[in-house]
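What follows is a single chain, given as structure tokens, in the form predicted on its own.
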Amino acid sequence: MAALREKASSLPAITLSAKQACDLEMIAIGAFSPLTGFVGKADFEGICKDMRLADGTVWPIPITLAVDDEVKATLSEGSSAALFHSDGTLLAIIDVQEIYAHDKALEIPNVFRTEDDAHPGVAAVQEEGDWLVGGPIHVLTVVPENEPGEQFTEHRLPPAETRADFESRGWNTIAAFQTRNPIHRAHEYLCKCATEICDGLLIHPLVGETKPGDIPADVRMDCYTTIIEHYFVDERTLLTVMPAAMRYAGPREAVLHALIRKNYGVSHFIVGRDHAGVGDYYGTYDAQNIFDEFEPGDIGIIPLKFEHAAYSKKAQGMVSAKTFPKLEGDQIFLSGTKVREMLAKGERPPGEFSRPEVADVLIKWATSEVPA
């Protein structure tokens, strides 16, 4: 390390995005495995083109580098340059193995299925540099020295710890509950029938960077503890974050989501209902029919896909278009913006939308002077 440290002091530096700095993480943790660092040309036109890296290996949203020209004027191919947080601690090395050009053209439309700005994963993208370094990285600290707020150290587990969990726990067949919002009555259906068919179920929140408007990650952790307190198996149920940026791609980004659960050591990935999408830019079930694409050894993890699951007042309970009949006005739904309209006014979505306990949660943190 202090070599590391004392080579990085006359190096060339770069300040990682929020998004970089996430992506380092997920390297460096092994959770992007088997990527060892920031992706070269030859992956990147693979993965764009045909969600594989150059020797073959399914990979569907290329983990990029950019930087602008300025920083490029200091980088030459056959060196390396450190890797700074924005708040000036000192990440990562990288050998900077290629500097080519960030082909927006190629990656836009391939990865996100659209080219509108509207689009936050497409807008992020326009915003980057437009020249890519791709090298394998050596890694020296992934949390910064200035890290705001929780960083939810106990359930910061990384895949070998995470596996090693599972192990100790006697599960062979684990299935894994992707989410950036708090858990509903849908969700939690979702996760029971899923846990009913294996040993025990993953609760894996998503705390790295999300769009403007997505509700905090530490006001999310403590939605999570408390419906695992009151509704979960405690034995059954493991909850711990993935330090992953979102980039709302739809059905790619679902098969990097699976594909990064298997490293963790999950066997079973629940797909539910426009899985990492985002507005009106995916067909409702895109997400799981791109896991049709591919042979079942390709991924090496078993898609659980669920239709949307609402609550029933007939059958006075959680169903689905393959559970119960549809019947006019007989299910419950909320849009976003009305759930967020009741918390903001104080008043608690029905029970059969949200658990009680989760609600206040909500409700404390939409009705606070100072939202968390």
Given for the second form:
Number of protein chains: 2
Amino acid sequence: MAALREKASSLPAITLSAKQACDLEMIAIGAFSPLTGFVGKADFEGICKDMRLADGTVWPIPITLAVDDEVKATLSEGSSAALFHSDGTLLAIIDVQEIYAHDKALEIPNVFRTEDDAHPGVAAVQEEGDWLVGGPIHVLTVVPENEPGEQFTEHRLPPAETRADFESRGWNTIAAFQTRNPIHRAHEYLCKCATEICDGLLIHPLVGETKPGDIPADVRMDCYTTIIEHYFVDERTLLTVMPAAMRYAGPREAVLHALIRKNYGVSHFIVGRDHAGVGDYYGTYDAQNIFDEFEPGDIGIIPLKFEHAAYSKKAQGMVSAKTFPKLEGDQIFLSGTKVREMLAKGERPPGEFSRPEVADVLIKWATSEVPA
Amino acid sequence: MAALREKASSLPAITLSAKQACDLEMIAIGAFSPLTGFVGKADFEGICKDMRLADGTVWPIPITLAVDDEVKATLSEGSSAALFHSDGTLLAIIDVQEIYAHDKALEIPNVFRTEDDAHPGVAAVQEEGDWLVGGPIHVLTVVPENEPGEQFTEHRLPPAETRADFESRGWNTIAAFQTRNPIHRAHEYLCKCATEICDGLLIHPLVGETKPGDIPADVRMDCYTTIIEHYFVDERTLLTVMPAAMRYAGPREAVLHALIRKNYGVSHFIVGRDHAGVGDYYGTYDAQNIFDEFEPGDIGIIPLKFEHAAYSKKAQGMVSAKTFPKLEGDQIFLSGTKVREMLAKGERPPGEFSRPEVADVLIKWATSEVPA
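Previous: the form predicted on its own; requested now: the form predicted in complex with a further copy of the same chain:
All chains and molecules follow, beginning with the one already shown.
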């Protein structure tokens, strides 16, 4: 470590974006395995064109280190560079194996299936530098000095420790639920259906960079711990965080999310409607259907494809369009806008939509300050 | 057919027991594939000892044609025999390849894991003849002349037609629910969890021979069609019957039930607690754990292992011990005895236990005559 630090002081510096810092952590902890660094040109092209690394392994989204002309001018292939957090913390050193043009015209339409600047993932790539640096990384730390380094520390379990935890619990089949929202009853229902057919459930919220308007990760974590305390079975539930950044790439990101969970030791992965989507860029079932494009062994994890769910008065419980007929006025559904309005006024949504304990966490946040 | 009938008239006759007639139908329709007849000695021994046919294929319960000394005296290896229903209908001709001693001392403890005469499956084997006849069968009909030949005809779909039906519906993943009881809310819940993660659900009641005390198949069919009409989604649900006889062999019968469903084109099979068990002969999870003794490809169908479920007032829905904490007085549970008492008095159990429409079917049966 000391030697790396010493070496870094004489190297050209690259300050990472928030997305790149998330990616660095994901690589460092093994969550992006088999990647051991930022991708080179052959992998970049294989990923964009065929959703595969150059060696044929399925990988749907390029994990890139983009730099601008100015930084690029300080680098040379075969040398190294020091990677810094925006707060100045030295995070890692990269072996600069390749420097190549950032082919955004290849990446954007393939990965996002749109070139619309209004798409937050597209916009993020558009704003990135025009050069990509590929090579393995040597990590010193993934914890920045001046940020809440202890953020969710107790829940920040890397893949190897997560797998060990599953083993110590005697779980062979584990369903993972990816989320970047509070868990209301609809998602609680999906989680519980999955738990019924598995040994255990991993609630695995994404706490890396999300878009403005998403509920902050710390508020969501309060929601998760609250609903687990009151409505889940401790011995069957594990809550840990996943430090990736969102791309909002819909189907391709659903595959990425599944591959990540395989690294965490999960066997089943919950894929809802419009998983990892944003706006109207993706068809309702695109993120479920994409799994059918692969052989089961290619992904190595079983997708659990769910419909939307809602409480039915006649059925006295949660239902989906697959499990209960549609009856006039029977199901309790609230729009996101309506829920936000209620919370901002300090009102709980109906218990059939949101657990009151969770509603109270959100009301506290929504009424105590201007929500981010 | 005419030639077979002609031939049969000159052959020694074997009148089948109800269980044997069920087995004959299962063989005839392909539900017992790869069996094409009653098992010979090598298969019998492999099944009893290792749950495998002589060629290594998994098969957990011997499908035997037992005859007594008197009938045995009329048969000879290398000849044929005519198989009759108890009402006199000629059902099939068997090529008598083997006649061998019925090794009940091998069959009973291995298949049933008990030798207790009070076990209905054990008792059935004990009462059978001391000789077994092995060989392929040539079927004329599986419909007896003097019995309700049209019993459940519209729901009596053989495996090949069932598979074709799934294909025409576009279902790739299908969960099957085996039952010999009315569907109350607990089992409805298992069915619906399974449906959420599959394309469709096959409700597949066993209508072959069951033990005294079980609710008659025609009453159960009324319960099934009623609950499907009011609480299931037509496009996701298929109700057909499975004409096998019960053995009450618990774990081994669970494997048999799964193999049968694979023949019907099913991908997932619901295995509850004490599946196919009776009394206290089997451990709660024996019928689930037995699947772990095989490689996944050996069975070729995914077991969905469920816990008991009940309605929780606090959760506002169905839960199991895996998905909701146990709270004092929270769950609505009624014993079988209590339910029978209520029905006999014309009272509906609570809607959280049994759908009122189903309760009414059972009340009508329980109050209109002495239940069988």
